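Given next, in structure tokens, is a single chain: the form predicted alone.
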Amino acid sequence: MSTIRFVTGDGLPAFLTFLARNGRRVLVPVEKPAVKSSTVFETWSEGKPFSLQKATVPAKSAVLPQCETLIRYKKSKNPDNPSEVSLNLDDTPEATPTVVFACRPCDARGYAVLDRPFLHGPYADPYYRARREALTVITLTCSKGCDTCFCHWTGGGPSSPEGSDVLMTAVDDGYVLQAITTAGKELLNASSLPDGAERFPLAEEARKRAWASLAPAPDLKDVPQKVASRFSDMPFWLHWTERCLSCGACTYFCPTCYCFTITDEGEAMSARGGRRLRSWDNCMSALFTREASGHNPRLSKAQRMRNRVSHKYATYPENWGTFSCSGCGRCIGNCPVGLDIREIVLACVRHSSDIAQETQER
């Protein structure tokens, strides 16, 4: 058996000082109260409250911030011989130890989504790398399934491991915590808490429960080829775009977007120099494909949430074999007209198979 371990719920302030010794950021989930309240991921310091609640925001920027620097530059002069200049370049990754503590498995598994492109694809990312090789994952287990959640549609589920580094599972007197990789072992091995084996079977029931309350996955084996059929059929987008507003929050609140864009800051000559920046950016911007001559291939909603559906259900499992959507549900939960990706991937089945059956009946 892996190593298992135990916290009571009033311990967990404690090893949350453990976890942040030796400099480790440690990104909590924070409630933030307001008209519509919220609960984001924040730096943990002593005797700051955090929640166990799911995140509103997933803890993406912490391998993909929302704005990071690339590369800063500067230019200078020779004194002795002014058209003599040197470029300085610094492109050092700036990457904290950090720990993500208390996100779900859907959470986790964004970040196994977003490893291949930028892991294992044909250039891995330093940037990314970095940060990933300095972060670990402790997750929260769900204790059940939600109206918006469809983690088993995708590969998931309420306990999924994937993109973990530690499983947390409440039980009756607190959380047991496994270790699911090597990072994982050796974080709870350093911890003081106690051994948990014992309690483990409590929370394997636990699970199992939380399993038995999501309703029946459909069959999406299919998914990619019948979504990639649809692709060509504008009336069908159409139809499913008239009430999108391309406001972006889809994709914003996602933890397995990764789309982003570059821009350059200051000026190389100045004292200080400038720096080269990449920030997240949105699929269903009406800017996002914009070319510099003025011509946009995606000039409309339909066109734009076309490539959004495609991508992360037919063009990412071409490319890696699984879905770039782990089923949290906040695209679904956070769009202010209602769309829900379930009932579009959907559609392109139904209307794959009426087509099928058509050309039968002919």
The other form holds:
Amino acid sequence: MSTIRFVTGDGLPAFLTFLARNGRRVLVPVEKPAVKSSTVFETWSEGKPFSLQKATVPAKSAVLPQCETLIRYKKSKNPDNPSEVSLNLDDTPEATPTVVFACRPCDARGYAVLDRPFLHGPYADPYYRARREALTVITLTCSKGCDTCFCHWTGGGPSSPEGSDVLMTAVDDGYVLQAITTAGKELLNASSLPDGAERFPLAEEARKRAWASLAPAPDLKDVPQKVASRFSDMPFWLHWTERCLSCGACTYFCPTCYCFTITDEGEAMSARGGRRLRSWDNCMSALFTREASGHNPRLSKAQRMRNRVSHKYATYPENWGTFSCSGCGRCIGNCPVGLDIREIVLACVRHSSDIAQETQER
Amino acid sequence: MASKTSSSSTDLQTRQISKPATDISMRHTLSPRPMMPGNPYLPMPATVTEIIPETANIKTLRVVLEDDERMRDFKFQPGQVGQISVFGVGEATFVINSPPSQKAYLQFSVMRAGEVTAAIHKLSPGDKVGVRAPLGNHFPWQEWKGKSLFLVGGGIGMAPIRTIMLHLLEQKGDYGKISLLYGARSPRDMAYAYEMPAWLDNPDLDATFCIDQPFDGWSHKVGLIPNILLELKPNPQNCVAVLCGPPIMIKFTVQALEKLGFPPESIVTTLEKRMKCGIGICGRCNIGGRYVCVDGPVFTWKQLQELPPEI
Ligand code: SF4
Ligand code: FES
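I have the form predicted alone already, so could you send the form predicted together with the partner chain?
Up next: the whole complex, starting with the chain shown before.
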């Protein structure tokens, strides 16, 4: 039996205080009222109001910040011989012990998607590793799906534990916390929360109700092959990107997108030096693959959409055996022109004769 | 991360929960190759020791790693690339075009095209740069033993050909005939012009040079590479063709080689893509599910035929 604890709604701030001990950074969803209100992860401090809503932007930046320093470079002089200069490079990763509190299962699965290329590919990324090792994920399971949720299509679900250290499920009088990993178990054991084993059946009931609220998922077993075989069907991709603005909102809000760029900021051979930065990039932008010669292998937005959808549903599965989409639906909800990746994936699967007909109808 | 589920989970949950994707190994393995140790993003500080102007827009630079021990222990295979950093401007990728036997320096030839290459062109001996190397795969020269080689370099594409050619010539005994066809727009566009007389004189090498248009004082062939190739008619029997150059040259040269009877697995080329990380993560250089920075830059034509057409 795994470690199970219980916390009341009123007890959450005290639990957050416990989590924030020893300088730990606790990221919580915070509501931002505006014309278009949003919920974003922010560092919690005593007394700060927080929310348990699904965040507008996933907490991906806990492991992959929007912008981070890879290397600090500066010129250094040999004190004995000042005419002798050398390059001083500092690559120390910055990683604060962090707890992500109340993300959703689709966000937590995002970490599992990122872990593969960043930790298990031909090279391990030391910056990502430092942050990931310092991260504990407490995930709030969802009580129901919404109309853009499709986590269960992609191998997840409203109570999927993948990527989480602790699963937290709302029951009538509070929350049941279930340790998933050793790190989660140690964290719960160190807390003063009471045992929650007797309420665990209630949590299971709630999880079951959440599952039942989802419309049945289509069979996506053959999707990697089907999407791959669409590669050369340019009319298909043109059709599906007609409205796309190449704005990149879909990649920005995605818990699994990880394309990045590397740029330098600041003169090198100065005493002040500068920094080499890594920043999120956007494969939907025309500049992403533009070469110095001017040649661009993904010049059209149709080619870029093809790459985005193929990466999530064909080539990442080819390399890692699983989709790199966790079905959170944020790309659907945030696309200014209402493009829906589910429709594109399903259209890939549909028989080619239907497509021929569709093309005629267009 | 291992997942643990409660034994009392309902069927509905266990079906979904008990099978998280815990298999986290990559589905294909990379060919063995020398790799950069340590933080793969951290360049090795290096000093420019020599700048050789080649053409109006190509310069060759020789660099030496600042750390003597790392310089001495530096190992690479012909065809592997390096990222050169000009701090404050950025990084760009070039093949190491000196042969692995050259232990005194690493040589790169750089055509001015963008910001980083322009900054490299402004370097002088003594300047500090960073080097991330070796990256990528290499020419499978071990598999070519006993075969003849027909090497084709077009323009700056002569750089990777230079490293593999010099490497093969050092062990000529293991190979059949080694031929080189090197072409450029005009004699003024030919890098390594100062080495060409020695290549012609080398009894182990059958070298042919060509330019696109007649030019005063040019005593070699005139014509496009694919046409000269058809004229030379290399025998595809037990022969590997290696070609590097601009995409348009590759396209027509492959057609010519196919006409001559070279099978796709005996045609080897290198690809260039915009790169950032160089280690298969940043998502910039992929063709379908393969990343040019780790699965390439060296591919056989057969391998390329099996990838989606996105070059
Ligand atoms: S959010 Fe919509 S419009 Fe913007 S790039 Fe993505 S698909 Fe295109
Ligand atoms: S250069 Fe980053 S993936 Fe190849």
